[in-house]
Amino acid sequence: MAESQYRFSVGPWNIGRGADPFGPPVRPAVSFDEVLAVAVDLGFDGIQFHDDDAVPDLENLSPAQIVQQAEAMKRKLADLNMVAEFVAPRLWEHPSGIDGGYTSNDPAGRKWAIERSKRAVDVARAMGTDLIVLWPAREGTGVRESKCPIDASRKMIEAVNAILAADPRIRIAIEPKPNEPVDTAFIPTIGHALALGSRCADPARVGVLIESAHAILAGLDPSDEMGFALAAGKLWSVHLNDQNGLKYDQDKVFGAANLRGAFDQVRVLESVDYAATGAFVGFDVKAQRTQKAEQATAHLATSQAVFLRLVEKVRTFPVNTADEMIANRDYEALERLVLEHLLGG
């Protein structure tokens, strides 16, 4: 079987100003054109978009103006031989989404969130992608008694159904995260996301996007989460990165904290020839806060290089030897085989 080639994507938020919650930016802002130049230089094929990355200030534009600007962005990407991977409605930074979007306690806030999501569908259609990513950032609570989880589940389904109804071709990939910016999220894991999708009006059009760090924050193994979604035919994108334990969302370089864990993620993707599906491998990684501006794209190049090196490791792994060890229940030998293979032995 021919070895498939992966397609890579990146979001403009992955090339930032070096800010964190505890200090000011340490690098100048990076323009969108500079992001595109970096993506082209690295050989990336797609750009991940929030709706207002593609169409700035869309809250103050008419539907026709939104489509016009989205079409212009599509042409800009096409000139660089790139495409939009997905569009995600940015609901968590607007005043109307202060208490959540789809699960807000304010009916006006819920209405705004659904209408904003429909505009994101317009943007996606105009840009030639059928994928909407939902990161339910503030769909949760800081005070448990402030929202009813039963009502919240129903409201999430209502929102997903409204988005599906906006375009019969659109697909939705839910990106779970257990916490941050809220204390506790209503859809913390892939299992929750798939269960919610199964209750929607058209389950065939609801899948998931898995981010490595989000799975780790939930105390789970990203490769197991990927396998669970792949078994259901629902893994429509991945955001690869790394995470040092159950802390804040760190978005480290892929493989930086757990190289073996990164190997296992690549291994599960390779096991189903994920590249052949045409789905993207996205990186959601941030440069270290104090990195100088002139080297503040190295985190992307490193993540891509680590991924491709691990693809080689997976494709050269002595599977027959491993199968013999598994059949003989010689798991110590299997462990050593894996470690020596990663070490180059």
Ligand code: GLO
The other form holds:
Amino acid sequence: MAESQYRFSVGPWNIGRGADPFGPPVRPAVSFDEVLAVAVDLGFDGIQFHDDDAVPDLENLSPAQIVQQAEAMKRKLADLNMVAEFVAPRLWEHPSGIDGGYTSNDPAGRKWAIERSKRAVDVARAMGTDLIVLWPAREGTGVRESKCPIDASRKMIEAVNAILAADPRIRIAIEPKPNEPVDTAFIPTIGHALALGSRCADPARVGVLIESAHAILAGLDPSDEMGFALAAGKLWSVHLNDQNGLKYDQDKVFGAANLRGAFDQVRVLESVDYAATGAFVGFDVKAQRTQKAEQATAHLATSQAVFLRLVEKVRTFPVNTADEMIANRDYEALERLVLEHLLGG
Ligand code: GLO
Ligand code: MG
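To complete the pair, please output the form predicted in complex with D-glucose; the form predicted on its own was given just before.
In what comes next, the whole complex appears, and the chain from above leads the way.
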């Protein structure tokens, strides 16, 4: 049975201000230093970064200045015994990325996206992480006929190849999501991400980050998605959270909508001793809009607590009894065993 200790990570965007498409922010901005203090308090070891979380305003800095600031950030983290887990080029907020980055119909937009991604590689290197996360946010369409899906696939591969070529040590974890902000994304699932990776110049350096909610939005089971990636040795990070069915991306507390589904995700991670691989357990969770500012980090503490409780549930699961039931094809008994175990019986 696995006994390894998990390392947790979080991104600054997980302490949000409560804005949604129907209302403005309801809480004051939280500085990066405050985010760090929360992460330290929770005993997290890693910070997930967008490139401009690490180096604000990087579009207006020279490559040398970017590296200098990223190195300063690395030192700041090291002083707190923390590290950067990954860097993700934030392509979806800048005007040049309005029609998508790598698959934009505008050649200047595509060029910008690749250049910006190379800067993210510089940031990652300077911060001592070899992991780039690509969430292909706007790589898709709102109007299906506006882009050619065959072309899009080719452009995605070209972009991934350009990023791989920027640094021979860099690894890329693709974080697929089927929709939002686009209607239909070109890389909607883990299967697509892995297939894309296998067609790149160096498939060994392309893996995936699985977000629970994104799998659910694609109508898939997050633990099975994880299993599929783990079988290929490609699960390089996770964004644990939850999602109540097919609606907007909710980023709920881990286990909040489907506790059994959360148990199954922890179970699949435990089955391969994921903690021992050194990979982080990352959360991508949002505080409710109704939450007061001074209580706006409870969702992180709860996600971590639920995760750790579920680790215990997995480690104390009566495996032998379950195996007998499986051998006897008595899956109804297995169903009861799982439910009773989760209920504390
Ligand atoms: C949004 C994504 C987003 C990414 C983050 C890292 O749905 O989950 O939060 O994980 O920007 O690239
Ligand atoms: Mg995510």
